[in-house]
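Here you get one chain, nothing else, as structure tokens; it is the form predicted on its own.
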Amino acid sequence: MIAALCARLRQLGQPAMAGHLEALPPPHQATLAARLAALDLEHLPALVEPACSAPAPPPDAAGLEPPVAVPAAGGPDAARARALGADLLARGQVAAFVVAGGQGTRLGHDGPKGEFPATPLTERSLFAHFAAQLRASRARTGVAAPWYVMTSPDNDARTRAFFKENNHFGLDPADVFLFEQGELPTLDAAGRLLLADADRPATHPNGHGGALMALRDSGALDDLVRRGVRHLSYFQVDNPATRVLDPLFIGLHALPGVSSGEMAAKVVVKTDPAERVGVFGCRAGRLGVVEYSDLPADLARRRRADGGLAFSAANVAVHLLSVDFLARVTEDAEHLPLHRAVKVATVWDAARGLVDLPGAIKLERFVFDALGWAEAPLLLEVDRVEAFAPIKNADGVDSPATSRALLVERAARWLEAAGVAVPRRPDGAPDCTVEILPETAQDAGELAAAPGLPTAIARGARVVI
């Protein structure tokens, strides 16, 4: 077995790895052999080519046009869309899918990011907060939406334990499907496999686009089909403002004449040309995302007649995908292109042990590239305060402090829309801390219909509703 694997490695242009494997003592040799075999070596040439290629030039801006997004209120189809979305939820034809492979290291949390306490007053973890939304949907519709949770090899065991310790946050364990994200080998600039230890190849997560292949590989896609689910709500674990199951968004995505029902995305308005966020654009009738670093400065600054930025539809990583579309896109991993990133990686060297390699090549796939395969995909514009309060950094922009401030501002707006007086400071920020539980309401309309609301919030109050 070892001899055959070493011969195959040499055929694949990996003589250094073959020599290292041959020189290892038997126990470590068997371990490394098993781990190398798990890397799907037959696809290695397809990885080496983009890894060794020169950095791709920025995409040609010629022919790139701003997309058209449905306004936040839903436009003239809003009422029909909400009704259709509610009906699909009540029929059990919508499921939730959270990408939760990240660790909370940058936040000072030793564990999966989904464990991080995110809500302003109850300090519920991100997982608990999203589970509360699913329980609230179940209470409204009488139907439990299944929840698919993608972990990573680094946090899978800890995430499973966290769900078990918390009794799956009040959800039926049979409706919670956890599975691991795939990985790709980390390579050097010459396309050679690297080691993370003497008996372990260096690997990295295959990007959020790999989540789609992981659905198929884990059996989750088959489970969706078995349950009769038609649409999957995709979101990332670090945004507590996400509405996991949004009837308006679901309905617009599935409404004939508005969208093909294959794939949809939520967007927020980019107001500063220099904001470091990807934007949606159309080329030759196909929708995609252009990274901020690839958008030419003249296009980033271009204005519409009303003064707004022409390329203003910023990506917030919230999508809907039909199960039929998922099955088609995941038939072949090459449907989603590989993106090359040069990063520092800690690798194992026979002479020096663990060292930092500045020019390591990591390849990954992006979920939004699937939009290029969708017919008539839909974009829904949403208000930032309503839908985007990410937690990515320990402090500063997109930190726990800014996220909680946005959640409090959203709660204040909902209360004011329901006729409740909310105290505000001279700068306009709420002079109180309010948290609205998903069990109470998931939008301003639901809150207005909730019984027992106060007539006013006291200055400096800390209130959970």
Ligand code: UD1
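Each form is matched to the other, and the largest set of C-alpha atoms that superpose within 1.5 Å is called the rigid core. Positions refer to the first chain, counted from 1. Note that the structure is a prediction, hence the values are computed from the model and not measured. First, how it differs from the form predicted together with the named molecule.
- The rigid-core alignment places the CA of G104 2 Å or more apart between the two forms.
- After superposing the rigid core, the Cα of V143 is displaced by less than 2 Å between the two forms.
- The Cα position of A79 differs by less than 2 Å between the two forms after fitting on the rigid core.
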Contents of the next structure:
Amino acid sequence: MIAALCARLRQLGQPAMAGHLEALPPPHQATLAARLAALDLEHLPALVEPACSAPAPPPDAAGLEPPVAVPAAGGPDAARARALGADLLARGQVAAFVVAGGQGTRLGHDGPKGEFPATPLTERSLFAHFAAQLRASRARTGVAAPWYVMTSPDNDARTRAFFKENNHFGLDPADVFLFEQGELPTLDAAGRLLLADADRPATHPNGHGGALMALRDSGALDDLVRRGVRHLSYFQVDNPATRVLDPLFIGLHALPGVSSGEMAAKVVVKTDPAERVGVFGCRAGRLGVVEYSDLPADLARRRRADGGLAFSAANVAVHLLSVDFLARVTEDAEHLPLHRAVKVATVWDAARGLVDLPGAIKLERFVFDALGWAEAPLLLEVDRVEAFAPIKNADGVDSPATSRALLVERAARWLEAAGVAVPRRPDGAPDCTVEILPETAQDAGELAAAPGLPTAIARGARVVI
Ligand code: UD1
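What's the form predicted together with the named molecule like, now that we've got the form predicted on its own?
Every component of the complex follows; first up is the chain already shown.
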């Protein structure tokens, strides 16, 4: 078996790995052989080609068109859409899906990001905060939406333990489905497999685009079909401003004539050319996202006649996908392209042990590439304060502090819209800390209808509503 595997590795252009495997003592040899076999070596040539080819040239303006988004309030179809969204939720036809496989390296948090305390006063973890939204939706509709949670091999055990320790945050464990995303081998610049240890190939999570195949491979797609779910509400674990089940967005996505109901995305208006968000663009009539690292500076700075940025539809990574579309797009993993990132990887070599290797190639798939497969995908423009408070970095922009400030500003706006006086500083920021629990309200309309609101918030007060 070892001899056959070494021969196959040589055929696949991996003589160094074959030589290393042959030279290993038996117990380690068997371990490495099993781990290599699990990597699906037959797909290796399909990885080596994108890993070693020259990086794709940055997009130019030719043929890249800014897309058209439905305005924040939902346009003339808003009332019908909201009713349809509420109806789909009440029929149990919508599920929630969070991707939580990332490492949180930039945040410097040692563990799954979903454990991170995110809300301004109650300091609920991201997972607890999203679960509270699901409980609130269940209380309103009478129906529990199932929740699919994608982890990665690095954080799966700890995420499962966190859910267990917290009694699944008051959700029925039968409605919470955790599964791991896949991994891909990390390669060097010549397309050679690398080692993370003497008996372990170096691997990395295959990107959030891997989420779609992982839904199929884990049995989650079958579970969705069995439950009669028709639409999946996708979001990232790092944005506590996400409305996990948004009736307006769901309804617009599912409304014939407005969208095909295959895949939709929320966008916010990008105003700073340097902001690290992907932007939507259409090429040959197909919608996609150009990542911030790929958008040339002249395109990032280009302005329209009215002064706004030409490419201003920023990706907040909130999507709806129909279950039928999900089944179609996951018929073949190759439907989503591989993106190549050149990074430092910690690798093992026989002479030096563990060393940092600059220039290692990590390939990832991105979920938004599925938009290119969808008919007439819907883009809904939403107010940034309503929808986007990402936690990416330990300090500065997109940090826990900026995220909390945005959640407080959103709470202040909802209170003011409900007729509650909120003290503000000369710079306009709320001069108090308010947190509105999802159990009380998930939007301004729900808050206005909530009983027992105060008439005013005192200056400097810290209030949970
Ligand atoms: C991402 C988007 C960007 C968008 C921004 C909004 C990409 C390539 N870009 O950028 O267009 O404007 O979010 O916040 O995604 N994750 C996994 N598995 C993986 C990789 C990531 O589950 O293998 C999850 C992470 O847990 C996180 C999310 O995907 O929830 C985003 O990942 P991250 O790499 O932080 O994306 P950004 O570079 O911030």
